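Given as structure tokens, the chain that follows is alone and in the form predicted on its own.
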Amino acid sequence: MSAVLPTQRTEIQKSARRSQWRTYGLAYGMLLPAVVIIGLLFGGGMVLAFLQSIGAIGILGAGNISLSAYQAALSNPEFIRSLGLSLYIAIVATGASTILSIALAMALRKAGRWASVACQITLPIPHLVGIAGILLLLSPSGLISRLFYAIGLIQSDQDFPLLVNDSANVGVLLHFLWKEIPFMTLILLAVLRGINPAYEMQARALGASPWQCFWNVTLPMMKSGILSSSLIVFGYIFSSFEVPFLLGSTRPRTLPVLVYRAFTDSDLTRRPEAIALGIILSILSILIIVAYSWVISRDRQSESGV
């Protein structure tokens, strides 16, 4: 076999780099129309909202440019409580969904195609339909309360624990679990079925217990799928409006509900503060996505040894 000369090696490397750049260019070129539309709609809206929040333009007149709306929003004690509640719901719902989805995906790993189909049943159901179902089941006058009354477990609907519009947001969490567990399980099933079973067979042949095989072999190979799906779920739950608005606590409210309440306030002088709250919510959501993406990127780099 003839040796490759340094000049030939350099040409091969240049050709590989050109091919790589062409691939990147084609991929980003195909994404460009969607990026432009999103940039114009979302970016344009953000710029307009920012100009209104600082008083550059607005329904009450323009010209008094200041950051007082942001100071008022950040110094509002209700903002901190709402932010804490939004993080609490997003962290608990995402964490529970992740753990239960991993367990369910492992249990359904060897099931037939019906398992994937079953996980898709709840996906097309609108959230408002799920909210109506939670209210019919868990409200003080709901089906479960009536059932408990009929069998004598409670003497009136007042004895039934408050599970909707409660301070712990139990109804909100149950709704998100009902909706997000099938979604995450569907993704993790696809990841599991793409893993070469030879790795786990080799670990078991070397004496690893089922738990050791799962913890040291299967789970690390599922990590990218877990992080990606949990990022989607966390970002959605953190910025969700309709579920905490209809099922959540009234005091404090989640951050999206607080933004809505401030924006629909009859006092128009609060409008810049409401817009500032909306921009802060958007920035927090973007920062969370960037942080998650950074974790995923670092994980992939460590796996590839770059």
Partner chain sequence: MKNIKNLLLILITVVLFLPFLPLLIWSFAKGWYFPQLIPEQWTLQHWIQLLLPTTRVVEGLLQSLAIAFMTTLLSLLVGLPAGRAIGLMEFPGKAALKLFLLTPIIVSPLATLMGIQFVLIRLGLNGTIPGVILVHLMPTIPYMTLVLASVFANFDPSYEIQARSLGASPMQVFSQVTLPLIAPGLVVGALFAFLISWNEFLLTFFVGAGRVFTLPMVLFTLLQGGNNGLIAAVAITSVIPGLLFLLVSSKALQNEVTLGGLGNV
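Okay, that is the form predicted on its own; can I get the form predicted together with the partner chain now?
No partners, no molecules, just the chain.
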């Protein structure tokens, strides 16, 4: 066995480092098109929107840089109520979807292929089609109301409870549940099927009750799948426009509807305010992602710390 000379050793280390950097370079190169497109469109769009909102660039001419648009946006009496409504809808719809999807995924776990097929039904349905269906189903002259009349539950369409464009946004919530529960269940079914059943069998063999087994073994293994899918659903609902616009209450309006209204206002001087509102909406969503990644990284740390 010949000894490796120190100079040879550094050569080997150098070439190993070179090949590692080549791998990194390759990976970055492969990610480049996606990162550039998202960076330019999304990141660039955000920066330009911000510059417009402070008056650095704009349709009404560049010049006076000020935060007056933000002042106007935040002092808009509707702002706080809209924010509250947006949060209410997103939290209730995401929370209910998450809990029901977990239950449904557990119930359908061993139900075979048909369970996934059933959950796929609403996947290709555009939101606007769902909105049309819900309107014609739940409005005072909708199908359910006619059904209630036919069996004598109500005497006229006036007696039917207001479920669309109502102050509690029941129609909006029902639409999101109808659309998002199958989507989440589909993801959670895939997560469940990827879990090694040996852990659960072992827990059961060691005397855990079905509930203990679910709470202490299955649920922790599903945790990252639950967090990811609920993040996607929450982000979607929080920034959704069409559903609250067409099915929701008219006052207060959700934040995206408020932004849309301000932006399409015939008064062009309201543009900076609309953009400022949009920026505030984006910052809130980004804060949600930051909080999410903080939870995830803390989780992974505590896992690797064990």
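Each form is matched to the other, and the largest set of C-alpha atoms that superpose within 1.5 Å is called the rigid core. Remember, it's a predicted structure, so these values are computed and weren't measured experimentally. Residue numbers count along the first chain shown, from 1.
- Superposition on the rigid core between these two forms places the CA atom of residue 29 2 Å or more away from its counterpart.
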